[in-house]
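First, one chain by itself: the form predicted on its own, in structure tokens.
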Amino acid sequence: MADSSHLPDPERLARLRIVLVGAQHPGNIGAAARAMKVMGLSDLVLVAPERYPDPEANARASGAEDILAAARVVDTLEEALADTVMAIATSARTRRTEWPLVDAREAATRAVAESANGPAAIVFGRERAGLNNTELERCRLHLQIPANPDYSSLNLAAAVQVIAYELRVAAGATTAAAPAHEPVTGADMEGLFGQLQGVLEASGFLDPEEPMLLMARLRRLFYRAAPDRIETNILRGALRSLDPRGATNRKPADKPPRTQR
């Protein structure tokens, strides 16, 4: 008989997001459904499938069907990641510029400790192509499923079931703790990043015609120090004061900002 003390919360695992961006199988859209069913997993958030919904999905689902229903279809990844407060990409490949990387067990890990503050998000690309680099960028770690380097093509809702197993299992290990500070959510943190690149562009620092690197090094460097609310309101402040546009010209940049390259 199992020991119900080692079971996870579901409290904890109702706060753990699989995004799927760009799915073009229904077939592993319902794939995906079952494997997070399997795991205690029921959060699911779709960015613009090709084909969905779609009797291949409820077919594949194989008693999910309840996790498809409660499904959210959206438009944009920053639609899908707007109140979390941890966001984890999946990328088989590397980049140009390199990302915090981790393994499926430590993306777990880290995924179910944040997820005391509110959502914790792990993105899943598209099955031919992957995540794009904006949408790598709209996470603060990078995920890797370690795979045998001769063959390392992983099926969509397979990679699903290997992370959501990590889940279940991080989820039963980690004692819930009370959060350390206010979280920033995805939307607070697109919110800094386009008034902090209005301001240098405004002040001269930054060329926006010229592809560069610089937001995606100053979107690694903002992730990696993990700013509070408050800290992020000071950053915020710093930045409306220093605009050089003027008090008459400064407004919040609600919209994120472009990815250069």
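Remember, it's a predicted structure, so these values are computed and weren't measured experimentally. Residue numbers count along the first chain shown, from 1. Under this definition, the rigid core comprises the largest set of C-alpha atoms superposing within 1.5 Å between the forms. Compared with the form predicted together with S-adenosyl-L-homocysteine (SAH):
Superposition on the rigid core between the two forms places the CA atom of Thr232 2 Å or more away from its counterpart. Put the two forms on the same core and the Cα of Arg219 is off by 2 Å or more between the two forms.
Superposition on the rigid core between the two forms places the CA atom of Ser241 2 Å or more away from its counterpart.
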Contents of the next structure:
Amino acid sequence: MADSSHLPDPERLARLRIVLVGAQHPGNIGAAARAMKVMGLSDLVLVAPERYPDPEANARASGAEDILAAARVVDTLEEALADTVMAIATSARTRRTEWPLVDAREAATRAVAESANGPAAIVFGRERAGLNNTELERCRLHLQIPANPDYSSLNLAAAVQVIAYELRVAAGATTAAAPAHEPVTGADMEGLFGQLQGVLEASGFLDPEEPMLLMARLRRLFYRAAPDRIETNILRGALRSLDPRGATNRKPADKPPRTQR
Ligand code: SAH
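Now that you have shown the form predicted on its own, what about the form predicted together with S-adenosyl-L-homocysteine (SAH)?
Next comes the full complex, this chain leading.
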């Protein structure tokens, strides 16, 4: 379950279009629809597919038939791009063109930025031959997914998956969860450092006449570790138990419950 993930803006995702030009295998069309749905994309346009509709497309969509059902089928790439504010062509090979070439991440960032103004399309080519030069020249940028130079051609639906993922991330998706525990304040950290210093002085480890950089270094260490409240409580309880000044400093009641350790 992705319930803790930060969700991208659905309106942005709705303006990101996947265009498949001359797809030859209906299975790839279905798999592309699935790849899109997983990433929250919904706008699929099929330019002159060879075999479509086809039961194999539905079979491979497995749960993403709604994307297929809503897909528009058109005769030309021009029609597919007529209302777009930006189109990016994908290519498995670096061709000798003057066009700016970007990777998947850069392309997704550009497409998402442009989608503020209207639909932005990523255009995919035929399984056998990719996109022809006329089709490539209808797009503002060319996109190549970085791959093994000796084997750089992804399956069409796999290429759609990579791009759909990058589009989702560029549109703001993260799985960064909220902090698991309550954060500590500056005052909490000062309380910890004060206690640590007191115990280290009492044990003789820290000489108050010659403190050197010890406390500064320990501060740096604890700030780097960024302990949360439970961890800070454990440290303070542990320090209390080690305090050579004895039982007066120990307050077993402050021990965190077992489950928190
Ligand atoms: N033989 C074709 C390969 C086409 S693969 C060629 O050399 O062009 C089918 C489609 O998948 C491509 O047109 C492109 O849209 C996409 N694709 C495959 N590998 C890709 C890659 N490394 N980068 C970008 N798109 C890729």
